[in-house]
Amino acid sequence: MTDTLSPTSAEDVLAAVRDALAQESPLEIVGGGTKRGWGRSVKSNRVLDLSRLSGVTLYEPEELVLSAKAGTKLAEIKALLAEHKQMLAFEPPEFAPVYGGPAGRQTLGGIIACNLAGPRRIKAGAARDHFLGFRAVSGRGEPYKAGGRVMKNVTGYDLPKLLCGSFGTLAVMTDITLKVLPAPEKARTVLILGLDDARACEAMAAALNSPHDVSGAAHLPRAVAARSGVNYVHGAGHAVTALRVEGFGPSVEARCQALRALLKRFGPSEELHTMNSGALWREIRDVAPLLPDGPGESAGRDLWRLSVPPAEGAVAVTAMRNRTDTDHYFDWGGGLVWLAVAGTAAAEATSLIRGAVALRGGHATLIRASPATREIVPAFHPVSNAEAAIAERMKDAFDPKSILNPGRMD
């Protein structure tokens, strides 16, 4: 039987962690519960549910800073920022549908704990690059804070960078402070039609190396583009390479024209304006083109996220497609590959995927798989002995009794 604790304050969180420590009873840390399918299942019958630890505690639009409790819904934060024409520039994805859940439940703490960022990462950076400070409770049952409200006043160890991406295994965050940025006035997307993977990576590289300030560069092969909800994309009948340009209206228009002229040698192009452009990049951000349309389609399809040098992405995918049944698309100018794999034994697929990626200096993360596969396949790419030793020392410093999310990142 699962015992669920629902704290409403940082003091409640502290008491819950200290009680778990005293009883040596591990806790599964949950916000919206939207990413519980990522990583190994936590071996615990006690859940620390932070969803009631909610609310924006500070927002100064003129200073571009926002603080909120860790359980605050991301949708609430986005709505507040939109009122002031601001945004979370790292473009956090909505992962709940990846695991079959409804959208809109993910929390700020979950996004930071997983260091999630969307297509704009190539320009704005990852979540950790906007993470200014936090308050938390360590696995030792000690409250502490780190960072600040602006980048320049941070001294000592950069603990926000350490906690961002730790999946709740080092501390329970209770309050989070972020840098926010003005939202662009307009966004348009240049579409180049009919390129194969290798040629698309060349086009994306040319666009990103141009002076036209591209904020998104993705490539959808023909079969994946056909699943888009954007008419101009699914009706193209070709593979689609998408290049996003954002900013003030006249500037966006001029840069799109210049970009289309620069890339004319790659083939015919089209252009999406603000509404359709936004819809396409939300699909790319949320992995929508690779999600099943019905409950039966998810059987046997594991979802991988591959990080590779952009010039190596097409080569790595070709090596995998020659030996297994896959669908894929590229983001981050070719440096991020989303891969859905079907019809291959878990161990065989893991060896194939991680081998192909490692040969090219990248790493592969298993995002979604069946419960059986999750138990035998590590979600995270193997690290060197030196890296493992550092991680072990960090775990011992913050959570020596393995009270917090034990086994999640194993």
Given for the second form:
Amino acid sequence: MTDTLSPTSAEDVLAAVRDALAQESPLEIVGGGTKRGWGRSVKSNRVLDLSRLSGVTLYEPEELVLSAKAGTKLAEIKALLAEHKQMLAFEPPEFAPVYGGPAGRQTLGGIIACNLAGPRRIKAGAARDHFLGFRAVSGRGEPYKAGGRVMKNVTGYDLPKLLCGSFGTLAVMTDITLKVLPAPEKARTVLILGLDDARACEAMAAALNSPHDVSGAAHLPRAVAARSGVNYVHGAGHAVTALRVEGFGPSVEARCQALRALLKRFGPSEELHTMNSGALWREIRDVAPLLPDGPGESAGRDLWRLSVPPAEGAVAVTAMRNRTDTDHYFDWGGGLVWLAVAGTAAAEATSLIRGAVALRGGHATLIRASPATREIVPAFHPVSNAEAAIAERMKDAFDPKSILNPGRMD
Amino acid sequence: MRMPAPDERVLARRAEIAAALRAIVPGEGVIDTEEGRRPFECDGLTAYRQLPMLVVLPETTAQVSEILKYCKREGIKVVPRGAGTSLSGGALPLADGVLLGVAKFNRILEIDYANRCAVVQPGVTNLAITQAVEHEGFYYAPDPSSQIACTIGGNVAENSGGVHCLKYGLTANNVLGVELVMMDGAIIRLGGKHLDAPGYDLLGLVIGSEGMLGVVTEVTVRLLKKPATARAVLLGFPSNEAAGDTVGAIIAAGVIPGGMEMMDKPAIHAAEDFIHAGYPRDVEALLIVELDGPAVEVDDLVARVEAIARGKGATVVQVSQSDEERLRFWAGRKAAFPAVGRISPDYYCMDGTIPRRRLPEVLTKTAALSAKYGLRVANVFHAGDGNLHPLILYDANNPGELERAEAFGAEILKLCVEVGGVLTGEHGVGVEKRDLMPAMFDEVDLAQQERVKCVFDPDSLLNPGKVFPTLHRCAELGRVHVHGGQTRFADLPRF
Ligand SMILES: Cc1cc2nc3c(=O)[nH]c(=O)nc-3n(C[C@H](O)[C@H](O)[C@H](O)COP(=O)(O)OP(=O)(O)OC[C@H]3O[C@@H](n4cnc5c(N)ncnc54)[C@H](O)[C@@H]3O)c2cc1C
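Based on the form predicted alone presented above, generate the structure block for the form predicted in complex with the partner chain.
Once more the chain from above appears, this time first in line as the rest of the complex follows.
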């Protein structure tokens, strides 16, 4: 029987963790529970559900700062920011549909714990770059805080960085403070059609090496572009390379023009305006083109996320060329490859993918797979022995009895 | 300043230790004469001085690893050092410690435009990176005022910032990877040319860790393309409030300037006397707002900023008409520290960050403290991100004046914490703010940070005596207290 605890205050969280510690009975920490399919499943019969620890506690638009309880819905935060023409610049993806769940249930805590980021990562950074401070309960059953609420702070170690991407294995965050930024007035996307992967990566590099401040650079091969919900993209009949320009109105227009002139040698270009541009980047952000959208269709494929030096993106995927039933697309100017592969022969696929990535300096994360595959393939790219030893001691420093999400990152 | 008591047994073995280090770093890499060690006795916080037992200047990562392995085995403390410009005493030597300088690690190893990054050794200066790539139109964004001298390794250790950090981020947001040698000699690589490495974000943790977790032997930095144009607007105001309000209004209008700096009257006068940048002398506060991007954008934003400033009562509004003029506007601000250095025998630079809207209150209270301590103060301010640099003027030759300056500074920093800010925005805790840490963190907070230190350096041999007000043994910190009988647990809401 699973006991699901639903604390509504930081004190409740403390009590739950202390009891878990006293009983040495591990807790599975969940926010919206949308990303439980990521990493090893946690073996515990107690769930600490933070979704009722909710609410924005501080928002000062002029100071670019927002604090909220960890279980606050991301959707609520985004709506509040939008009212003030602000945003979370790291563009957190909606990941629930990746695991077959409904959109809209992600919590802020989950986004931070997984260090998520969308296409704007290349310009604005990931969740880690916007995470200013927190309050948490460690696996030692102690409430503590780190960081602060101001933009610049080097007082003590940067524990927010350490917690960001720790998948709930070090501490249970109860309060989170973030840096927020003004939302762009306008966004447009320049499209180039028909490039192969290698040529597309060159085009993206040319765009990113220009002063035109590109805030998204993605390439969808033909089969993937055909799955886009944006009419112009799915009807193109070609691979689509997309470059986003955001900012103040006149600036966006000028930069789009300059970018199109710069990229002339790659072929003719088109422009997507606000609505279509927004829809396309949401799809790219949320891995929508690689998700099954109907019964039978590519269902059961494993989903990988490869992070590589951007100039190596195209080369890294050629390693997969001989395998059938794979699809991929690029984001982050080639530095991020989303790859869907058949769920069969997972071990072999894993060594192929991780081998190709390791050669070029980077890492491959298994984002979604069948339960059987998740048991045999570690979701996270293996690290060096020295680094693994640090990680183990770090876990011990925060959670010596291993009561918080044990095994999740193994 | 209380530092860990020197270990007599180590001091007694000085000659033997020098010989052992010479076996690792041959030639002139080990310095043991007093005159040779003298230049290393302090960093930018010159009030604290201590001759190191020995200085070693390795040239390879393998040597660094051997040195640390040896020192760990023999229980010898090590203090890493870059250019020694730290303003918090982060590189202050220890009497029984080896000072490990990275000055000889001064090569740029690779410039990779295709991946928009450069791989450099830690002793390369901040400015040298930009100089190596600017002919291609690239630059390295964080630009501390000390950029001619300070090293990228020191920047990593302090998570240094600069006037362009509001828009482009601090060191932490611009470093992609490091090679790190830990106290046990193990060499690890964190990050690389790709983003967001697997596992815990140890790269993020190491940046800003003040040389206490490992010695950085290589750094991969992100390169950015220079914006097409940049213009600066010089704004003068009759009050600090009006200047502060203008900053808030600019950000509320959705504008994040490339840089937004504020100076108060004493700072304006000192800078103007020194640099002749053309600053108005009859204003209470000066703002320099830099807008960068394509020309159409910059023109548009300059107009918006001008309108906002006039609406808030700016009495001086000057827009740079050439790059020379823009640089002249900046020259005064960038030389503010030395400018203040000219009007006082000594100055003491503080570095708190506050929620920006509390600025008028903090400045008023600082002025009151200035009267109380009988010491003048000039304020420069990274206004966009709330990072305040009060410069306290004093004369160390007057008995008691240094102590007064320190007490004054401590009160300012506590005030910063009281209004919701922090002790240090970019200069680090070091020895200087070590004993103030309890103003911001309780014992549990600090113990958790110390446990992180123990993960990397369980014997506390690497740069000990910095950051933490009290040193605990790692074994003692490891103990778990189980809080039994949680009655509250039974009452928790369940589904
Ligand atoms: C005039 C002046 C202006 C300044 N302006 C700014 C500014 O605008 N913004 C800002 O942020 N700072 C500023 N500073 C502070 C200082 O320049 C920075 O903190 C700088 O990053 C220190 O670099 P450094 O090479 O001099 O390091 P050092 O002073 O030698 O060392 C600083 C710390 O880093 C550690 N360290 C150095 N190298 C390594 C390494 N390779 N591995 C591990 N640890 C290492 C040391 O142990 C020490 O704790 C200024 C200083 C001065 C004197």
